[in-house]
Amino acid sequence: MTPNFDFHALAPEIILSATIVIVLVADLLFADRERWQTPRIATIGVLASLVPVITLAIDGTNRVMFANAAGSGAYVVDPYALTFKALFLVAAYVTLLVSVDYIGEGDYYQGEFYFLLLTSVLGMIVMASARDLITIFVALETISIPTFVLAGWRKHDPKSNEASIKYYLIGVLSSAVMLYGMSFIFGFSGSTLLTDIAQFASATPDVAPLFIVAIFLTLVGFAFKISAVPFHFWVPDTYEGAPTPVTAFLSVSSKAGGFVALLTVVYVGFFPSVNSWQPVLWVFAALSMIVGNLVALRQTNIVRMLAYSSVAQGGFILVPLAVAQDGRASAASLEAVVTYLLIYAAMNLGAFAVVIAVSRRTRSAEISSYAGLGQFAPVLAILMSIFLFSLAGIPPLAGWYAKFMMFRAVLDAGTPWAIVLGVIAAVNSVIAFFYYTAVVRQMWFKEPAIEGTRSVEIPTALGVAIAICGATVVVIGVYPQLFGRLGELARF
């Protein structure tokens, strides 16, 4: 490969470095008193690394890095990686929003947790463009290994210690396996760019078993990174003792560099070889959709309840893709799932944003705890009704747009088990109706759970981001065209 850099491609990556590097330094050199500068230099770097991915889609030029002699590259600058790049630093935007009073106000090391976060986004980045196995498993643990310790920040809490070490195994078991089928991968290729595996698997009509079974392995690893079943066990522990603005990281960001990655490794490397991969994801899509639905339904913690949403969540992201054929299906399976993760981001980060808001004053999780919440809190609980109602893919909010998309695409494929698939997540999405409401119910039907409760103070930062997400579930709902576009563009 050529290795040649570009450092106009380059620039979201090397700005979100250098902002690392002075958070490090910046959290070793002020005093105690003056460590609320961390949250506000990690924030103005992830915006400042906005602009050159901005400048980049205005551009319109694909660029390609590290290139063999076919002019492949394993680093790729395009509107695919552009758009999940935007949507990764806008969530880590919102993170910040929901994380600088939680953690100034709390016992936590406050420089440390920034620098980690802000580790774990650059990994996104990374894997956005990454078109190699290598560089796609190094994005992938850059992203995991620092929310592996973010995950157990709480440190003398037992849940939080818990949730660390049980993301911590099966996210180094989950590696481990697919590290393995990685390496069968580039045995049988002889390259580890994803366009060679493609022309392999094209050129080899009866692929060998093996083959078929590096493949299952590599989607077992991505499995765990979306927390798909049967390896979303870690999810509900983990979600439930994690700090709240980690858990929304996690649910959003976390799962979305997940999905980049499998997305990617689907469509330009095993593609071909489409008997081999999507059995195994209509599986995936099917079983994540059923238990996450059940087992949410009979949650009383709406952080656990949160968390099972998001293994069903997960299920219907995979849909399209578990349906996906060649020539326009094609098209409108990649579509589908990119407009319903950017959609996803904005529903769930403004879901654990009210979370995080309520809880400031009833210091409690229990789906009980918001009875009432419609008289003392009537904003928070209109946005929380938002919320909930576009999970559920309500009109005229976000959700109902996503699930159009994802139909849509069940629609194109007319395959007998696309169809299957697509009366699975029918019956599914009025299941998730039943727990969404659930929570509205308390909110606006119950009497407040504590006598005489005032209303609750939302910190700036944190209004900032709640505002931000509601305003985008609105629009997009009202509007989706805007979305729309964006989903049409991000193809590879």
The other form holds:
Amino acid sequence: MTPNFDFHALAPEIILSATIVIVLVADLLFADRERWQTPRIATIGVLASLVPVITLAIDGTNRVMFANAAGSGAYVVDPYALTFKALFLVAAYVTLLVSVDYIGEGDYYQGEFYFLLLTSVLGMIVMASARDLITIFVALETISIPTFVLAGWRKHDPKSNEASIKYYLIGVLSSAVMLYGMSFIFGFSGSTLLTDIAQFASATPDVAPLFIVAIFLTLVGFAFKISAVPFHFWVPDTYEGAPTPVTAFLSVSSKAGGFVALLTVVYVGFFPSVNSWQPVLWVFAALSMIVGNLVALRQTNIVRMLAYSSVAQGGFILVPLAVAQDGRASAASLEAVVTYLLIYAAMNLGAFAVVIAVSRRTRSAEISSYAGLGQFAPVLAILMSIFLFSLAGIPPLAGWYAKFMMFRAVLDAGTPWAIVLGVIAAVNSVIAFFYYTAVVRQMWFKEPAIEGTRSVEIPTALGVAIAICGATVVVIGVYPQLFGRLGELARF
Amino acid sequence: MSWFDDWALTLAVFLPVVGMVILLLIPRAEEGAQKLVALLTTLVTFAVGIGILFRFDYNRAGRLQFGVDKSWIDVINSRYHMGIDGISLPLLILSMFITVLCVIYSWNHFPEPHNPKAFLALILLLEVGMNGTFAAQDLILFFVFFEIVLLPMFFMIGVWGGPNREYASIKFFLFTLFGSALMLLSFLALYFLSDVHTFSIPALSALHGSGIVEGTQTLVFAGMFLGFAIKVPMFPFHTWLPDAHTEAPTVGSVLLAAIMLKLGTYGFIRIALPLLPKGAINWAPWIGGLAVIGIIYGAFCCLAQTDMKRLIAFSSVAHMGFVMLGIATLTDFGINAAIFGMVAHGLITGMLFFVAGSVQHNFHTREIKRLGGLLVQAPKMGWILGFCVMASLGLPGLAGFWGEFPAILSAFQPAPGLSDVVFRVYMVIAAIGTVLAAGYLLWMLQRVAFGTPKSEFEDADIHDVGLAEWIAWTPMLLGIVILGVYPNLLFSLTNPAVEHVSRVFAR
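What would the structure be for the form predicted in complex with the partner chain, rather than the form predicted alone?
Let's see the whole complex now, leading with the same chain.
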């Protein structure tokens, strides 16, 4: 049987792959002073890949590739996949905008940066369509391996080296654990196709304990990728040591990639076998929120603070998933996770973009260096406040809607365990508020620590990135219906 | 004029946003233009309020008017649903009115660090949240406006506040945030428990909580209770209030006391009681109990205060106790008294904070011990303080009386299903509270206004009431007199709407 290639469906991947090759070769051929062209090519490539995503969305038919007799395939282009492809490409675009000046002005310019970044993005858009354990695994590794190198990109900085090594070792370990779990699942169900696994899980109500262990191991692998507690230990050091644009990329795109994989595996594959995955995710969610928030309270470095905050936010995103099987919550949970991921991407990228902009002036990532930012850079300070309050979930900024959808899923489930998790989440959102406002208080309530009132110069690309994130956070916060449609689209 | 009926509430809520955006575009140096834009914005907003007063159909004050019902977030069945009835109208007008006066007062009283642009922008943003909360008829919309209020007040206290401002601002925010998180959970629970799956307040009110068993109602009510009681604030959730008031700049204190505290009590009347009547009946004795504890506790705290603003802040705890006692009786008599008490407290305590602010502006201290002889040095200000003190302790003929007296009286005969004995005990305790109120207020007046000026201020340059202050204060003083002499002005407005709420308890 020859596999049928639907070129329209694969167009985003094809365009992005072509861009990756062009970027690699072009950087080789350009003279030194023309090297600024490389990021431009990368940006155009990412935007060009968005075009087929839009045309596919307009077209609206679900395309299934490598299908079996039952019509379910390993590679699917449906609204769910397209939603995430769009998210990954837009996030990649913003990451590129954030990176250009940081990389260009760094001590060691390397065009490989863009090559590696785009390769990771390619893994993500493949992940959005993957419906098969092997495809998912390959996509996940395509996402991860370039980021191991990116984390160590500041190669003369020992911290960056440490970041890279830690991330690499733990990443490989988690892949091994996950693969081990997947091999058992294949052994039980006789297929790597998620729909077949779901059939197996629903056909045999009394599944073997080993099957539950296999699912557990697979989930643990994902837990490393989405940095859920207790598998989060690599996060603070890696985030602090890596170049800040890479950190932004790791905490948003790479993390979202892990979440998409988890969502797909749980909803398409493991869903009927509820007792195997739901308690595990419940524990991950509760621990991530509690530990992430409590440790974030003690941080003095803003990147480490945002690292723990992203662990805690990961916990919030897991909450709807952990109650997905209860009551009528299944659809609401999926919607909540998708909505939260989209909003989280905008507000977290925005926060990191401001961190990059401010460090251009202060050369520091200490929270105390934000003292008096409201006086010497009021616009940046306002935007940073917007992002932080949004992360804290204060209306009318987008974060409130994300949290709202989470609570809605919890109450839709309505079981005692779900309510307990909801209360944990409610208490945690109050704790989270405390450390987010610690930065806000520095910016507005304190006098500047550095001398002079020279304002912060923001390069155009960085400014555009901040503006995109800021506009998204405010507009979605006031009129969430815009993302409501996306949530509706993303159904299996 | 039908377009006005359709757009009035939207204008009333969002005109300040327009003004704020214009204000932010004005360069920092041009303070005159900034003040003018802020004043014009609040005036135009208030003009919309006047228009609403004229177009409001007083014969149908029990019904929602100026309704807007447009789609907002369809995915969660939440709509942009606004409307006002006799309960919301006085509070909405009060909110617009006080904001104008605050901008006028700010004209030459900007607190340090001097930054009129940011300060005025925050006042305008605050107005959006306050007006919106009183007009919202959708639970989620209500929640969003309820929360919008927090941010500007947080910055107002934190940037322009006193020495302990950081602690006060974060405490204020954390307390309220905790309450509103649980409140949101209750709203969602209500959504899923009711058969109609809607967030519309009128639709849910019409159901009177039918279909939700008593135990669940009690539980969901608890979540709402926390959210609203922290905002009111009721004893024992009041500890953020003295700190916030003491540290806040004058205008912040005025807005906090006059309007923001009412968001909580309004929430009880508009949402908690009609939506969960059975829960309300189970909780009413506890609410009443906490209310009278608040009355006595607030009064004793007042007696121990050395700081003028802190004293007025604790007197707010006591006064809001009367309001909550009125609400806890679940009778139309009590709830009418509560709404009257809210408006009267807004005017009177707002005025007291204005005077305290001007005293601080002149003497650079609020320590009651160091003050004295205000009537000698600034006679007009001293008389105004005396007037407000009289109003605040509930002198008949002034507005304060009509909030306090009927609230106490209503506890004699609470709604059926509530224990007469318990509420009569509350009544007696509350009556003792009024005596204490007279005590601490008159004592403060005596120490601040009577006697001769202390030696350290003998040669101080004291300005009596100035033009900006006269313009800002006269309307409030008039309001206190008018409502005191002719309370029916307000009672006739609120009563039809209140009857809608209390009817379900009267059976």
